[in-house]
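One chain comes next, on its own, written as structure tokens: the form predicted on its own.
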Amino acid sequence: MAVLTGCQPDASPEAKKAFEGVIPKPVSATLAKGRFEITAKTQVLVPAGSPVVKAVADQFTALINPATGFNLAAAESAADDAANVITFSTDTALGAEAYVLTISSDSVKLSGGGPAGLFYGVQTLRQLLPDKIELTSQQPGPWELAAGTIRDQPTYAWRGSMLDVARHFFGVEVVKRYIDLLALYKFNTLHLHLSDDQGWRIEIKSWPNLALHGGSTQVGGGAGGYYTQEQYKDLVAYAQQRFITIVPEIDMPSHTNAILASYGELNGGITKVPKEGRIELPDGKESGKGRPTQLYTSTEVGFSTLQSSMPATTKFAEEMLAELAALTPGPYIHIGGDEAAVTPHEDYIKLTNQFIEIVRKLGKTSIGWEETAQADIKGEHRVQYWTRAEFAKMGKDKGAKLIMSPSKRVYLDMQYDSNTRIGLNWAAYIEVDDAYNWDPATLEAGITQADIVGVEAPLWSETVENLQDIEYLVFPRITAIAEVAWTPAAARNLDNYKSRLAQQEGRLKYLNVNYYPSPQVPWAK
């Protein structure tokens, strides 16, 4: 860092406050005297022959150019001692998602362990700039950064959110918006719940009626919808550019009524669709073995199941999962496995074993909700804990790593309190402090940080109908979960977090996020 002279102007109080207000809280942030101002003459430099570094630098300039009115562009250069420069580089001594950001009076130096680390450093730079950097029309400056050094890396490798597009369907642009908001807070995983009793949401060409019929409705009887394979691939690529891995989930063997309504040859006769919310077959008759079930538009769970005794079940699972895996460059396929209330236990184990093995043969790693720990899982399987610690421990004891999604802490479909306009409360009322004030490594006896791959916050969509509903339930709680997943537990403090969250108010408003103004947070207003 450059040596500052006595005449060097110091940063404004606003810039200093921003330096200490980043979410998730960095591992180390040391403020220094001085400031760096981005101007129309600032150079953005990347090493020669590093297209992945340049791609991240280009994302940075694309982010700041509209509001600043500048026309900055990343250029290749070997120089690292020029003045009025922002340099991007990589350092293999750092972890892949780690970064070091050094700001002085004449330069900003961002070094990442890899492209992902650089991208997370850009998200920090973004929060250090005035909130109006988020606007897409030119704004007055100055565009000031306080001097100092930030060293940062995540605690957990898996930092995710789940979006349920099955109960209510959300189109491509809504999902992209959600990806953008997750990226701001350094999430790296988006789990898409693509199938449930109420709808099937991904085109499968070998089983086309899944989308055409099974995707034709949703909770409440709306039109539903599905992603074509091209749309899904577009979402995957969009997320990859923001260092987010999409994990597709096909929930089996229960939560499968949309499958059974689409193909009667998969119906073994156990499933009986509840009268509430169903749509009758044209002949008005009850469906039975070998007949398609009625479409379903309500929210009761646990009534549907696949059965291993049906000859088509294996063919369906193999062909459908093969298509899904081919569309998904990420390493994971989620097979569901929760709330199989009417599935005979022996059949549940047999089917879950089968689904896990199919995923393994496809070259992917399987994930399942905590109940899948009962199956013959191997160490590469991931168990997603949501309510029963005994299943999480069972998975751990079988060598599986855990994704922590405790329903009382991170289920974003839960109401904030009894007055919340949408949401459920079967798990708990979850306010900002509930979402923040817990530690994955000490939540359950017998489960330590070494057993945990990460944290994921699901948003189930029984009561969620549009983007405004999504944002209302997700924000601001998602910022708390971002910090739980990123920041070392010993460095976290609830009051300090709430103060920093209050600083995010302007940014959220400029981004037009329909956040819930929790009374627990000292918002500026």
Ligand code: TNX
Given for the second form:
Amino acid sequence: MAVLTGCQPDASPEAKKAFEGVIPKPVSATLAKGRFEITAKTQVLVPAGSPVVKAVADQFTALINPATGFNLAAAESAADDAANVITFSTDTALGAEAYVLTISSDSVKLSGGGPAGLFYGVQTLRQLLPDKIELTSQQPGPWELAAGTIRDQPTYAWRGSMLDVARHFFGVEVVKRYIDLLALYKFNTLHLHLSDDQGWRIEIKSWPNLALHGGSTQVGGGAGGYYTQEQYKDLVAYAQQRFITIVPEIDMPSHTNAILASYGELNGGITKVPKEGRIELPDGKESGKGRPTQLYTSTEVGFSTLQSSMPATTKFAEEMLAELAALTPGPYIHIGGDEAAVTPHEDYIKLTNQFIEIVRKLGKTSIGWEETAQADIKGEHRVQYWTRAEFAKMGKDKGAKLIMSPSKRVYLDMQYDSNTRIGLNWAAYIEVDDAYNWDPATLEAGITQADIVGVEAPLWSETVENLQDIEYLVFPRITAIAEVAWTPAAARNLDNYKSRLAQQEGRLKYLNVNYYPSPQVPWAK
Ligand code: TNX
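Pass me the form predicted together with the ligand as well; I've looked at the form predicted on its own already.
Every chain and every other molecule in the complex is listed next, the one we just looked at coming first.
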């Protein structure tokens, strides 16, 4: 083959394909001639005196050292004109989550608006490298990158997923694995649904029975579980290192049977636990006002409620939310608020107003499911749309920003089709194209991009029992949602996305992700 200009060989077809294959699709990616090869002699350079930049560069070397067999370590240096270098730097002209990646035959330059932007640049670099970079044993190279420039930043500031750890409990290791997978696709928010009728999942020292009794079972009658405060803090820190904010949810005033089963003084008597799935009280008698309810292990919704008539309700909400806020460095507390079918409307408004005010006084921003738009909310509350556009509009009209979780598009517990072995289908069957082919800014009349903070994909876990189940429902659809949240709508294209998704196959396999091999995707085999 004739080399026409210079002496640089061009990149391999695989490296060029990887350059054009990133998910979520970057805002702009321009290939150039040439290639950069990471070798044992490559220097990874960071500016002097910037521990946050060094920390991200260290994450990069930790990521690539096992499979390459190299022993690269980030070093402080001002010299960025040397050959065979990868430099990390920050550029305050960029947004905090933006990055610019410039790859030439001599160097790789990664510049981030802040550490988060650098971290996203590292996730892009990771996808540009051969899939086997994901393996933890040494693999043969070359570790080649195609030359070119990628300029990138997210469309939406909120790119989230929710894990329901209440219907089935998932331990710390499972949640960490989920965080790792979210990070690869540039998500920045993990909402944990920490309480529901079937279980309470976080240790609260002032109300210990919540976890000890309320956390003692789950859907199907299994043992359940809960996070100790130390475990929760560990999860928060693990997520933080990956630029993911944990948003804890305590669902109230309905979805509260695990609370009422733990503390009779909170039970105002409206809650009637359905017979199927009910664990009878030790004395075999009925529950009732002032007595604990029975634990519940089936999947009905909307039968339970807190009541403002019980004097302990306020004390409970204040003390419990104060502990949760103290454990949570992130700015948000989610107060639930969905499906309060047996809560009298007046009481729903009164209690929701009260919970929002408690969260505000704790210095946090409250979030509620769309029904909370009916309360006396103001701009500082966030409304999470899931099914009724009129509530989303009501929230917007009251000045609240919206988190978009349209159940027909992003509910990860929905089946792909009628043959999916787990999952529900009350909202829709959601195949890869359904998850991809929508635009948050035009989905509902009267709701525009300016009203929206972003997108969040919930995984409810009535039918989800373990990591294998989680991954089967989440992958590959979550990559579609990553792109909806990150990439400008005008730059998205379904067929192009599907071919890039097919390219992720090797990476998902090396990461041992139990993805659903959707027939819509042109996988290699
Ligand atoms: C509705 S979406 C619920 C959850 C269920 C889910 C099952 C929402 C705010 N509430 O309680 O788990 O459907 O898909």
